[in-house]
Amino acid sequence: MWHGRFKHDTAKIVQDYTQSLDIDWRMYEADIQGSIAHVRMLAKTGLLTHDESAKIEAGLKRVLAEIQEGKFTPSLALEDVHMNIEARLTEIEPLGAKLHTARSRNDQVATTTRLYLRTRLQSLSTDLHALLQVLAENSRRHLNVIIPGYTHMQQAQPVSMGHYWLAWHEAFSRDNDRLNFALASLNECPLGAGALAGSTLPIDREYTSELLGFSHPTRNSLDTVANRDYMMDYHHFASTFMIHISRLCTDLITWNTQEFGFIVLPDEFCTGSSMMPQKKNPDVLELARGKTGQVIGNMIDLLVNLKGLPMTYNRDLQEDKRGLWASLDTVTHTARIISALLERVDVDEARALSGFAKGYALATDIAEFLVMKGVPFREAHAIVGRLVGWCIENGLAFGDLTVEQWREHVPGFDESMLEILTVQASVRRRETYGGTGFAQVERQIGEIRG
């Protein structure tokens, strides 16, 4: 395409090194979509006749059909998806030589990438909504199931399992907001910015933007071909989403162990051992956790690529999509498989309740009972802390204590306190907004459904 300036063909070793077909061929449909809009604009502004425009558009649609039917094999010598499509178009219809009027590969690739990414993110949004629906349904299904809540991986207080699922619903809802922001950030049309300075030809960028479903054209031609912020916005979403996935996986992996045992993973999402017959390994969860580093690495790859680039386009930016595609594929597959797994996760409620046998998780309830009797919280905290220490030294659980022992260790004790010393009562009574109380969780589920 630049033989007018060069005396010699590009060396084969250079062609192999600089080609991007392995990266951008997947965007062929978006590239043709952008070209059809461009050729219609050229006809609207009089740069092509309507007859010429119609013939070029028909040729583009034929190229699309050939690709979809597997009849068109692209050539590495033509470097990328854009030149392969244009070359084939021109073979079919010689008027295809006019297609690139008022267009550079710089604004073309920026447009094609946004169109392709928009489609993928819209599909990913559907997957994320499906995950949110599974979490909401799990919350309803496990509303009255009680499990230990943890801080520092130490048993802290009893919580509703429904409340636990809603915690992840909150996290992934924020991810959904980040995904929507990434979609909004790419919602402007680069086509018409040219190589970097716009065009002397009378093009209509607003018309092209409208045809392609963007809200408006990009506002600065220099920024247009340099900008990869919308990719960074996607990577931010993807990395945060995968970190949430990874943390969720760690909980489920831990709670599925023999030592905890109150999460039951579906057999069809686990594997066994080639040597140890008893094993049931949480491979899907472990792989999702392992893939998180790749997604974060893809974000870092783009950030490092961009950090020293001058305005405007530099060939370094050809590499902006390699990690992007890998991340998109990983995040999409992960969202789908985790949704499917969570639909089948169950809870062994009896095993979860067995973890409360000593009753120490109710220590805060006792302290708050004393607060309601007028005892300052710090003093109540110390009283109950000493009681826990004494019970541990003497090998006793709260349930083993006699009324006399309660009175001895807890000033102000009366027998009404015994009524609150069950995990069911502990959860039920936590009715502050956003708390784990059953009624609160039910209210949150209702809000989500609304």
Ligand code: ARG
The other form holds:
Amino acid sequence: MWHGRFKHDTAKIVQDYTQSLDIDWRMYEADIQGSIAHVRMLAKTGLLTHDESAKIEAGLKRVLAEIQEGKFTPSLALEDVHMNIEARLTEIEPLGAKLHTARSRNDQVATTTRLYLRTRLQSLSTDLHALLQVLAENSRRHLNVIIPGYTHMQQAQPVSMGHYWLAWHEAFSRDNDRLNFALASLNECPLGAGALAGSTLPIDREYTSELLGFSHPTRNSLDTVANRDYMMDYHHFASTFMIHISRLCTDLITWNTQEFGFIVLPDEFCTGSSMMPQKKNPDVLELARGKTGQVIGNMIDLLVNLKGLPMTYNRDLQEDKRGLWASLDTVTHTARIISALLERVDVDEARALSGFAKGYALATDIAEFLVMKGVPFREAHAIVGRLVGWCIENGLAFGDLTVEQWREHVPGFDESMLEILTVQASVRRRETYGGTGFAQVERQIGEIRG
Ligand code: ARG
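Mind sharing the form predicted together with the ligand? What's above is the form predicted alone.
Below is the entire complex, every chain and molecule, led by the chain shown above.
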């Protein structure tokens, strides 16, 4: 494509090193879509006749069909998807030589990538909504199931399992916001920025932008070919999403142990051991957690690539897509498999409840009962703290105490306190906005549905 300036062909070793076909070939459809919009614009402004534009468009569609039918083998010598398509077009239709009028690969790469990424992010958005849906359904399904809530992995207070699922619904909803932000961030049309400075030819950037469904053309041509912020925005979404997935997986892996046994994973989502016949391992959850590092790594790869680059296009930018594809594939597969697994996860209610037997998860409830009797909270905290210490020394749970023992250790005790000393009451009574009370959780389910 640039033979005019050179006396010698590019060395084979350089062709192999500099090609990007292995990364960008998958964008062929978006690239052709961009080229069709470009030639239509060239016809509108009179840079091509309508007849020329129609012939080029027909040629591009034929190239697309050849690719889809597996009849087109691209060549590494042509470097990338863009030059391969243009070269094949020009073989079919000599007018193809006019396609690149008022265009550079710099604005073309940016356009093609945004178009491709837009399609992928829209489909990812559907997957994310499916995940949110499953969490909302699990929340309803497990609304009345009570599990120990933990801080520091120490039993803290009883919570509704429905509340737990909604916690992840919150986190993934924020991820959805970040995904939408990435979609908004890519929603500008680079075509017409040229190599870096625009064009002397009378093009209509508004029209191209409209044809490609972008909200407007990019504002500054230098920035246009330098900018990869929309990719960083995607990676921020992707990394945050995977970190959430990873933490969720850790909970489920822990609760699936013989020691906890709170949840039951579907057989179809577990694997066995080649040696130990009893094993049922939560490999899907472990792998999702394990893949998180790669997704974060792909973000770091781009950040480090960009950090030292001068304005505007530099060939380093060709490396921006390798990690992007890897990340998109991992995030998409992970969202889908985790949704499918969560849909079938069951809770062993009895095991979850038995987890409370020797714990003191109702200690705060006692202290708050005393507060309602007028005892200052710090004093109530100390009273219950001493009671817990005494119970531990004597090997007793709250449930083992006689009324006399209660009276002896808790000034202000009366029998109405025993009524609130159940895990059910403990959850039910936490009616503050956003709290774990059953009615609250139901209300929250209603809010997110809305
Ligand atoms: N294959 C290159 C890429 O994907 C095309 C950009 C060419 N631009 C240039 N100035 N060499 O980024």
